[in-house]
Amino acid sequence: MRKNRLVAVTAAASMTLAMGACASGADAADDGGPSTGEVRVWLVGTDTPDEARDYLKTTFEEQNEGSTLVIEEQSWDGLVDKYTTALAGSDAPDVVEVGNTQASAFTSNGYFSEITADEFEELGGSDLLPGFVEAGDWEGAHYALPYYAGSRAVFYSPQLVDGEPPATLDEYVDAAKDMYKKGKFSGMWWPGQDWYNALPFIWENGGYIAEPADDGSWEAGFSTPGGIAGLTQIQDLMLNASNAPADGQETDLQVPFCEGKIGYLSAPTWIQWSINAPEEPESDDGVPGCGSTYGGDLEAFALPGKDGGAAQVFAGGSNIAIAKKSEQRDLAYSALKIMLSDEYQSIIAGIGLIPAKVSLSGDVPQENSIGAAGVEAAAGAKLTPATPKWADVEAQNVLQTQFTRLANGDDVEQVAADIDSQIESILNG
């Protein structure tokens, strides 16, 4: 059902970006735009209700008499050639949704337009998610505002984990470890390729992924103190707390997890609805969940830290932005007003997700642990480092290579000196 928002952007995407852009200097809305007309929102995937689509229609065609809204879905399999292409061209949609890590590839290269302060400050300003709206900054503008984040949370079936769950990261790894050496399941389930769940024991042990050198230059810190205490905890779960492919992937996590083959499981919290899929699909390409078994009783956590309380963890997610080309920025405005309006940010926290205010996360559903745990653990999330060219380091799969000849065992220094150096050399090329 849903799929995680982390799309990582293909090089050469990155390349027709730098090329492509919109070189104008001028908004199409400089002139005042026209009055009405049809305003094209492009949203990805299928997170957003049909209850807060219903409300953005209606809602906008009401505040402006005249003109219509149309909302375009978009897949997030090809989504940033798509993107490139379209937001370039003369045909170029309002308002679109993108992957909070694809956001600076697109606000580097001009394709958004700009948000002013006083208009930052009228959609939420200090109250959005500080770390979306870093995500969708530039050169110390706003392009790309928060639309919603996924927090990662640590699910568990009382049918098979006894007991409560760990108070710091020590523990977590420990209990994972026993119900591995019990010879039941996995104590958890670690692909070796996942490195999305990596990131929270770098920053808890003190290490970091990159940050920016009084030179300017990035420098990569796998290979810091914290970073390698990080990477042997992580490689001490994949080799002896894990029976996940070494080479495996996040997905589909709810396969296994719908076997009684995984004690805990660490994802985005919209897994659970891929968890209580029905057992049997009513799609040939539909994939079966677990909501008369393992799924009836789901439980969550928020993955603890270092020294207790909820980890820093990876938050996936979305921002929305209006198209640098789009003819009319008024009425593409008054769509996004909407998008992060109280009214319709608690459409989305009432699903479950994390909405784009601060102030409404208590709007995300908490009577059990599940939405407990995902506005817990979203408190602290942090996003990766702030650069268009991080989207190279994901197409060049450095993480889920190196990762992977963790789970194979390989030596954690050599590995950690390894992702430093194509890190660097990414980001400073």
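Note that the rigid core is defined as the largest set of C-alphas that superpose within 1.5 Å between two forms. For clarity, every value in this text was computed on a predicted model and none was experimentally measured. Positions refer to the first chain, counted from 1. Compared with the form predicted together with the partner chain:
- For E250, the Cα coordinates differ by under 2 angstroms between the two forms after the core has been superposed.
- Once the rigid core is overlaid between the two forms, S217 does not reach a Cα shift of 2 Å, moving by less than that.
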Contents of the next structure:
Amino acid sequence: MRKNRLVAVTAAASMTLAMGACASGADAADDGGPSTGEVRVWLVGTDTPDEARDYLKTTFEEQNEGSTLVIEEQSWDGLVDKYTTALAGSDAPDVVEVGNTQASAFTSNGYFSEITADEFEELGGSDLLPGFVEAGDWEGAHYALPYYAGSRAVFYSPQLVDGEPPATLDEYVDAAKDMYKKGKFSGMWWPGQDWYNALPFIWENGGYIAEPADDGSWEAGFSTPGGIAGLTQIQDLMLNASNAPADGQETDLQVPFCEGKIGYLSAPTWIQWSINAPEEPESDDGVPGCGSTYGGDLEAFALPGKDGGAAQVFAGGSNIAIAKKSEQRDLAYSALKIMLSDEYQSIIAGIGLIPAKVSLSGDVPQENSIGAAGVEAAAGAKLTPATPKWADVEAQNVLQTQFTRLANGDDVEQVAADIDSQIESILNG
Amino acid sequence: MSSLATEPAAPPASVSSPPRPRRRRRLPTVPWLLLSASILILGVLTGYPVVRMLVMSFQEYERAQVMGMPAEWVGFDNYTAILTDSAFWAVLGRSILFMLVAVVLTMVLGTLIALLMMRLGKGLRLLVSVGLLLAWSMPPLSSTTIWGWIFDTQYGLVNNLLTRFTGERWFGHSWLLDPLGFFTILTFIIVWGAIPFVAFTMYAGLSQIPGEVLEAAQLDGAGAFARFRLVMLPYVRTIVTVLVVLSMIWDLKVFPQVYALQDIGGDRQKTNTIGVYIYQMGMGQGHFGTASAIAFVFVAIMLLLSIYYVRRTMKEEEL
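Got the form predicted on its own; could you also share the form predicted together with the partner chain?
Now the complete complex, all chains and molecules, led by this one.
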């Protein structure tokens, strides 16, 4: 998701500069804005496949004679910071993708244009992923709609891992630790800053991130017995099953995996395309994978729960919204409509992401174990606390920092207490 | 200085003379005209943001206010909040400590390189100058990224070499995780980037010292160190003062290097310096009011440093 960060940022920055000049030519909006113009769509990261981007651009320009659509790619790093200022400025983009857990920071502060009830019905209504619709609502109104949901699965290569996938979370932990004992081998890969993969361990053991107390304040739950049990298990894996850097990020996972030194790799399902890519990238900006070795026979399973079945995993994904400051709302809406159309969403589903519409989930390829694992995991997906302040917890990298301490061998109860006090001070601040 | 503004015919103010009928002072138009462009630019680019920041520091200014909600006045609440926050003092103390170490290292190493350049032949001096210029012209973000690669936990050059030479396994050793390690690497990056300026300026200053003076000192039996301390340093004292104050300001407000290095690894809470702390508070969390208050306290500290510098240069000019 964050590969070539520097390049992406630079490219995005220069694009923004270049496009800024064109976009400001549009007249000020009185109602729906001008009937022709240039619509700027901000997509984040590389998750949206090129096929979908091309489809969006072509279809939009066919439907809106005389208008053009430009996609400007943003980076996940520092996205909240960037949107805070970019969407408030006079040169705001028209349609923006935002992480589902970040959406409420903007919906609650008037950054997005409201999607009326009629428009909501036209765009899919009750067929839209309910959890993501909720993430984009504020005080009963719709502001950001689902774009796609990511899903996580545990990847492995049968060349390196023998036997059946583990049936429970404890078996999974034991299997990973056994593989680590072989030496110079990571039973699983756990870079210290990776908090997405940590949440299932908290939830499965009965802990929670934060829940509203009776008086309306938020109470963090990492120090609960369940939270401590989860954190202990996490630290055990970080120290006794993984050779990943203690302060590393969850980026470019295909690199260590392709070295053949990783047993289980829990990652977003789209990572498969990076892993089984050819060794020599076909395009100049391609990233080398290992399609002829460990990527060739890639398998996956849904992370097992404590009592079997699929674990509750973090429901990552994106929402899509129209910027309040868009000067051409009608055109922006027309782009949004294409992005939530069945055709567009089927392309999204085709690469293994969970589409924004429930009725299209059958379009996720199921013929191999990866697609099946992704859909199974998505069924048990959970969200972060539903408060606009959660985006600040993410922006401050609270969990990344504290999990880094765990990976470094710090005392679990101390870390748990620190996480709780930080989260509470932000959410209740 | 002040004589510039008065007419050349008028006698200097300090000379005591019988009171003359006071002539109406004409406003000197040409100097002001010449100044107007820079005043305008400074006013728009520096003056307005500073005033805006000061206003915001007395308001509750969050993301909603950025989108146009009216901001509420809260008096000194933002200031009380930060001045009673131990996190703020920790960040400030850390920044100052880092600044002190970085400035001392920069000055010492920069001066040594300047002294070296004085002794070098033409060809070698050119080589050193080119090397210094390259380091000086490297954008901070690029250099931080490259230093980050050098110390990379998994594939870094340092870990690779250490593994090769010590025979022990250094792969997976994180240099940034320990705050002390983080600041050591940060010091490398900052000092490495700041030395060229100090070295060039010191070289320019040192090479202006008349050779006879040094020769005389040598004949009088002064050793190399005594000559440096007793003859060369007094000659370049003003330059050293200016360099120290400028370095202090630069190292205190350092931002891109810390921000980028935190992205590479390390514990943000334990490695925040004042620049990134303001950024996180404002841009990251949307507390623009609090961030402005911190920034203003910071501006006050910087002003104290600058005033010393400005007064110093004024004095030197008067001499």
